[in-house]
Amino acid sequence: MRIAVPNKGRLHDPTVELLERAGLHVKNGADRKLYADTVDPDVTILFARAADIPEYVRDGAAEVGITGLDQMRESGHELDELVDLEFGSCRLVLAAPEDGDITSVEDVAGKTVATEFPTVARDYFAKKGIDADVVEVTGATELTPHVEMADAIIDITSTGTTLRVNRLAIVDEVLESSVRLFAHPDVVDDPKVEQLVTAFRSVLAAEDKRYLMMNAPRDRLDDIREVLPGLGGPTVMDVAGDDAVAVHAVVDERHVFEVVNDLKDVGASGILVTEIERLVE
């Protein structure tokens, strides 16, 4: 199986990081390479710009590929998204001047849009019943209403701040974006890829999530299930040569600082917490 993958820019660390955690171990480093092997044979790592993978997956050359939606939206091909592997968040927005007169998506009819995602832009503005002139630009989309290019930009933000920069304030929002993983869909049942899907989904569980591992009372296990808001309940296990049992069980991490006090308070002790890598749920 081959998976496509960023070669550079803002997706490939994170990119690299999940295949990682996952299990499928880069041989040799991801960088500057065409290709590399995996700690898997089965399995081979392809490096591609973002807006090319959905092309490599549609024509076979990757049988699944990570990238945003916004660049397999703006591929226009069909392919099957099997993840949102939640990173990599932006939106693409209508933007225009901030003391300009497109305050609407309505004010858009008969005016100039630059973009660096046509199709995205073209498709949003026939759902809405929108005449817009879309012009493609490269780079600096920012810019071209202030060169009179264009009276407003379709455009990615993740925070805002170089719009606000740049003087243009958002007037609507085309499309909310995140990796995914894409595959063919002639691919969405091969075994390789559920485990893929199987190994990235554990992943994503265990974000957030610890691990608590003590020791307790076995009069007080009552009162310790009441404590812990845990995944299915906690595991208890005996300890040899001893009255007290073991007890486990995965909580938000959000909910450790309470925990732990409130555990101590009800007699655990020998209390430790973990970060957990994988959780198959």
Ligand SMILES: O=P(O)(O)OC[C@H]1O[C@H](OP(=O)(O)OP(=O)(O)O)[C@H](O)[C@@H]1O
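Numbering follows the first chain given and starts at 1. Keep in mind that what you see is a predicted model, and the values were worked out from it rather than measured. Compared with the form predicted together with the named molecule:
- Comparing the rigid parts between the two forms, the hinge point among A22, R49, E207, P97 is E207; every other option is more than 12 positions away from any hinge.
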Second form
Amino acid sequence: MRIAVPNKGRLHDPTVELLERAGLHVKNGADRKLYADTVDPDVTILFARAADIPEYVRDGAAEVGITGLDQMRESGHELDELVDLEFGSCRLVLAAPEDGDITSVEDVAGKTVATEFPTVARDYFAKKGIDADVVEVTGATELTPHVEMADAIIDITSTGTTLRVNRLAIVDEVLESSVRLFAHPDVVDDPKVEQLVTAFRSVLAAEDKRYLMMNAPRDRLDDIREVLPGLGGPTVMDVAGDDAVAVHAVVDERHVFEVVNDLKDVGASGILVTEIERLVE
Ligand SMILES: Nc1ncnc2c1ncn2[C@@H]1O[C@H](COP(=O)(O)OP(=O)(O)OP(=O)(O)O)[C@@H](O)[C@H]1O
Ligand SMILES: O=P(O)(O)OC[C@H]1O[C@H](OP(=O)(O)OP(=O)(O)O)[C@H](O)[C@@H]1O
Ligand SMILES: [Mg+2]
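Moving on from the form predicted alone, please list the structure of the form predicted together with the named molecule.
Below, the chain from earlier opens the complete complex, with every other chain and molecule after it.
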């Protein structure tokens, strides 16, 4: 199985990190190398531009690909989306000069809109029934309304800083995007693809969970069980030659602070909190 992965830019590092956490360590991948093996002899990585990944998958050069939903939509290809990988979150928005007269999408009729996403932009205006002139640029889109190249833009925003420093205001949201695992429709039932989906889901499931370990007097066990909602309840082990037990449990990250305090109150000691790499349910 070949997985197409962004070769550079902001999506490269988190994607490689995700593969590592999913147990697919990338071997002999070096800077500028365009393919790499993994610890799994059946899995190869192809490094491609984020924007080209839908094309690689559609053509069958790779069975699956990891890239932003925005890139997928822009490609116009119909691939199957298997997992939302929950990073690279951003919004594609219609934006116009703060002090100008474009304050709704209707105001863009007959005007010029610059974007790196012409396909997405044209689809959006078609759906809204607005006739706007879409011009394609390849970067620094935020500049175009200030040099009379465009009246408005459709561009990516996440923190909003770039729009703000360029005195642009959001008029409408066009698309909410994050990085997804996409597959060619012919391979979605392939066992290797299913394994990959399980591995990625296990990384996501572990992300907001923590593993708790502690010692406790045996006679406090009932109280401890009450405090630990746990995934299927805590694991309890005898501590040799002692009237104590070791208790292990998986807890939601957001509950850890409260749970640790409650555990101490009911007599637990030596409480360890660790991250979980993967959680296969
Ligand atoms: N500011 C951002 N915040 C979050 N995600 C973003 C942001 N900008 C882009 N993305 C996501 O990353 C994808 C890749 O962006 P892009 O191709 O621009 O790469 P890059 O990291 O900016 O590198 P370069 O533009 O130098 O090639 C976008 O399609 C989008 O899904
Ligand atoms: O809302 P913000 O957090 O400011 O992010 C938005 C900016 O991020 C992206 O640019 P990027 O940094 O990728 O530069 P690029 O234009 O070279 O791709 C995007 O094209 C916006 O310009
Ligand atoms: Mg960019």
